[in-house]
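Take a look at this one chain, the form predicted alone, written out in C-alpha cells.
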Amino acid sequence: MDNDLRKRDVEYMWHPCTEINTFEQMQFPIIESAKGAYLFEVGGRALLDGIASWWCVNLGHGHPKLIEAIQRQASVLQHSIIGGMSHPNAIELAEKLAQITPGNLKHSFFCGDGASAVESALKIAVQYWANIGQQDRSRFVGLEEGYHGDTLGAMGVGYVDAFHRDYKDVVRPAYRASSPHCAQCPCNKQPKSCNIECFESMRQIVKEHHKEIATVIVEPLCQGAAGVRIYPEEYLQRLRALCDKYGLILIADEIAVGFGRTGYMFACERAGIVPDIMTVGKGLTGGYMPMSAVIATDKIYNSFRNNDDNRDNTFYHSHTFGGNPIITALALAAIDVYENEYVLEKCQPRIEQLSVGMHELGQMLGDSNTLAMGMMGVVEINDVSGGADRAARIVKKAYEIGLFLRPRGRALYLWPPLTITQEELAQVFAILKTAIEQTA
C-alpha cells in the first residue's frame, strides 16, 4: 500500500522545500497517524518526531482537550467572517492573547500562516508612519539570514539565498544588519569575552537610516531556518533600546519561538522586552490547523482611526479565514494547556536534559559547536566543507532507526514537542549517537 501512496504521492504532490530528483529516488514516510511525541507510518511503524512537525505541535500530536475543541465547535458554528462582525471565540482568544503577551500589546489581528502574518505586520508598521504623516519611513531593516516567510514581502526582510535568490529582482531588500551568530561569531568572539559586538552593525545601520526606517524586525532569540541561530538575551535588549533611542517600530517575529519554546511562553518575555508589534503562530494552535496572529499596542492601534483630516485611516488588509471560529476555539483550547497542563516549570527537567545531550552529540562531532535554550538545541558540525553531506547522512540513518529530523546545512537540530517525556528523548539521544557513529 505505502509504494502505491508514494507512486501517487509522485504522480501528483509538489512538496515545499523539497529536492524533487531526490525524492523521488526515497523510500519517504508516509504518516497515517500520531500520537504525543510520534508519528506513525502506513504499515504502523513508529517515528519520533524531533522538530514537531516543522516547529509547530508543541503539545504533542493527538491532545484530547485540543481534539475535543475542534470537533464541539465544528459542530456550532463552522465559520463567520471578522470584517465588521465578530463572534465570540475571536474575542476571547484576542483577550487572552492580550493578557498573556508582555507588556502593553493589546490588539490582535488574526491571520492565516506566519507569512501572512509577518506581511501584516510590516504593511501596519508602514502605514503608521504614514497614519500620522511621515509617510517617507518606507524602510525596513532585518538580520542576514534572517527567515520571516516566503511572501515577497517576507523575503524582502528575512532574504536566504538558498531559499530565495532566483527572487532578488522581484522583491525590496531591507537593510541587514549582521547575525548574532554565537556558533560562528562574525566577531571571532569566545563567549567569556562576547560583548555583543555584532550589534555595532545594527546600530550603525539604524544611526544612519532611521529617519526612513518604518521597522526593525527580528526572530527573537532564535534565527530558525538559518540552522536554529541561539543568540543572548542582551541582543534584544540593546535592539529595543535601540529602536527607542530613535523612535522606530520593533516587530518580534515569534512564530516560531512563542509558546513555550525558549523556556517561557514568549522569548521576548525571556529577554525581559516588549516589542511594538508581536507575530505568532505554529504554536498558537498546537499545531493542528492554521492560524497566526499580529499583536499590537494601542499606540500602533489608535492611529488607524479617522480623524478630522480627511484622511481614510483604515486598514486595508484581511484573510478570508482569519479568526475562524473552529480555529479559534482550537486555539484558546491550547493555551489553556499551556497555562494550566502544561506548566512550563515541568519542562525543566527536559530542558537540562537537552543541553546535556546535545552537547555530548557536539564531543562526539569532533567537539562540534553547540547551543540549547529551552526545548531547542543546535550541533553546528565544525566541518565547512563536508559538515552539511555529513548531517544529512545522519539525519538518513536516524529516520532508519526511527527518529525523524530535517537539518539544515551543516547545523543538526532537535526541536521536539514540548511534551516530550524524558524517556523519549533519551531514546532521540539514543538514536542520534548510533546515526553518528554509524556514519562516522
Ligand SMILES: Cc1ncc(COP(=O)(O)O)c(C=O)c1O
The other form holds:
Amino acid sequence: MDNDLRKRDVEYMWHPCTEINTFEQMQFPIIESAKGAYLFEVGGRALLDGIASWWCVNLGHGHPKLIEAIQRQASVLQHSIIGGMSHPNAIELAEKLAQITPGNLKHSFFCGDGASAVESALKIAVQYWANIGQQDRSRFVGLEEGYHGDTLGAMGVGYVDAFHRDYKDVVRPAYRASSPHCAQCPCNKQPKSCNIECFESMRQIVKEHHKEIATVIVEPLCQGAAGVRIYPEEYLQRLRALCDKYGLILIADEIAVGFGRTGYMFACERAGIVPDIMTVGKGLTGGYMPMSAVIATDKIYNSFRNNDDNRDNTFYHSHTFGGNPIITALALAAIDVYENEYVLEKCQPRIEQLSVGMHELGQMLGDSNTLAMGMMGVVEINDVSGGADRAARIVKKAYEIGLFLRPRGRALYLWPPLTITQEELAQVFAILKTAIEQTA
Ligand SMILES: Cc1ncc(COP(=O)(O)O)c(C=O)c1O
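Next up, the form predicted together with the ligand, please; the one we just looked at was the form predicted alone.
Following is the full complex, with the preceding chain placed first.
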C-alpha cells in the first residue's frame, strides 16, 4: 500500500524544501497516525518523533483535551470575522496571552501562520513610526542566518543566498548583524572567555543607521533554522538595552521557541527582557492547527488610533483564518494544558537528561561542539567538508532504527515534544548512539 501512496504522491504533490529528483528515488516516510512522542508509518512501524513535527507538537500527538476542544467548538461556531466584530474565544485568548507573556505585552493581532505573523509584526513596526510622524524609518535589522518564514517580507529579514538567490530583486534585505553562533564562535572565543564580543556588529549597525531603522527582529536565544544556534541570555539583554538607547522597536520572534522550548514559557522570560512586539505560533496550538499572533504593547497599539490630525492610522491587514473560533478554542485548551498539567515543571528532569545525552553524543562524535538549553540540544560537527554528510548519514540510520529527525547541515539536533517521557528520551539517545556507531 505504501508504494502505491508514494507513486501517487510523486505524481501529484509538491513538497516544501524538497529536491524533487532525490525525493522521487527515496522510500520516504508516510505517516498515518501518531500518539504521544510516536509517529506511526503506514503499515504501523513506530518512529520516535525527535523534532516535534517541525517544532510545533510541544504537547505530544493525540492529546485528548486538544482533540476535544476542536470537536466541541466545531459544532458551535467554526468561523466568524474578527475585522470590525469579535467572538468570545478570540477575546478570551487575547486576554490570556496578555497575562502569560512577559511585561506589558498586551494587544493580540491574530494571523494564520508563522510567516504571516512576522509580516504583520514588520508592518506594524513600520506603520508605528509613520503613525507618530516618522515616515523615514523603514529599514529592518536581523541576524545573519536568521529565519522568520518564507514570504517576501520575512525573507528580507532572513535572507540566505542559497535558498533565496532568485528573489534577490524582489526582497529588501535587512541590515544583518553577526550571528551569535556559539558552536563556531565568529570571534574565536570559548564559553569561559566570551564577553559577547559578537554583539559589537549589532551595536555598530544600530549606531550607524538608527535614524532609518524601524525595528530589530531576532529569534530569541536560538536561531532555529540556522541549525539550532543556541546563544546566551546576555546577548538579548544587551540588545534590549541597545534598542532602548536608540528608542527602537524590538521584535522577539518566539514562533519556534515560545511555549516552553527553553524551559520557560517564553525565551524572553528566560533572558529577563520584554520585547515591544512578540510573535508566537507553532506551539500556541500544540501544533494541531495553524495559528499565530503578534502581541504588542499599549504604546504601539495606541499609535494606531485615529486622532485629530486627519491621518487614517488604521492597520489595513488581515488573514481570513487568524483568530477563528475553532483554532482559538484549541489554543486556549493548549495553554490550559501547558499551565495546569505542569508541562514545564515536569520537563525539569528531562532537560537535564537531554543535556547529558547531547554531550555524550558530542563525545562519541569527537571534533564537535555541543549546546543544550531547555528541551533542545545540538551537536555541531566541526569538519567543514564532511560534517554535513556525516550528520545526514546518522539521521538516515536513526530513521531506519526508529527515530525521526531532519538533517540540518553539520548540526545534529533534538527538539522532541516537551511531553516525551524519560524512557522515550533514553530510547532516543540509545538509537542515536547506535546510529553514530554504525555510520562511523
Ligand atoms: C523563528 C521562526 N519564525 C517564523 C517561522 C515561520 O513559521 P511558519 O512556517 O508557520 O510560516 C519559523 C518556522 O520555522 C520560525 O522558526
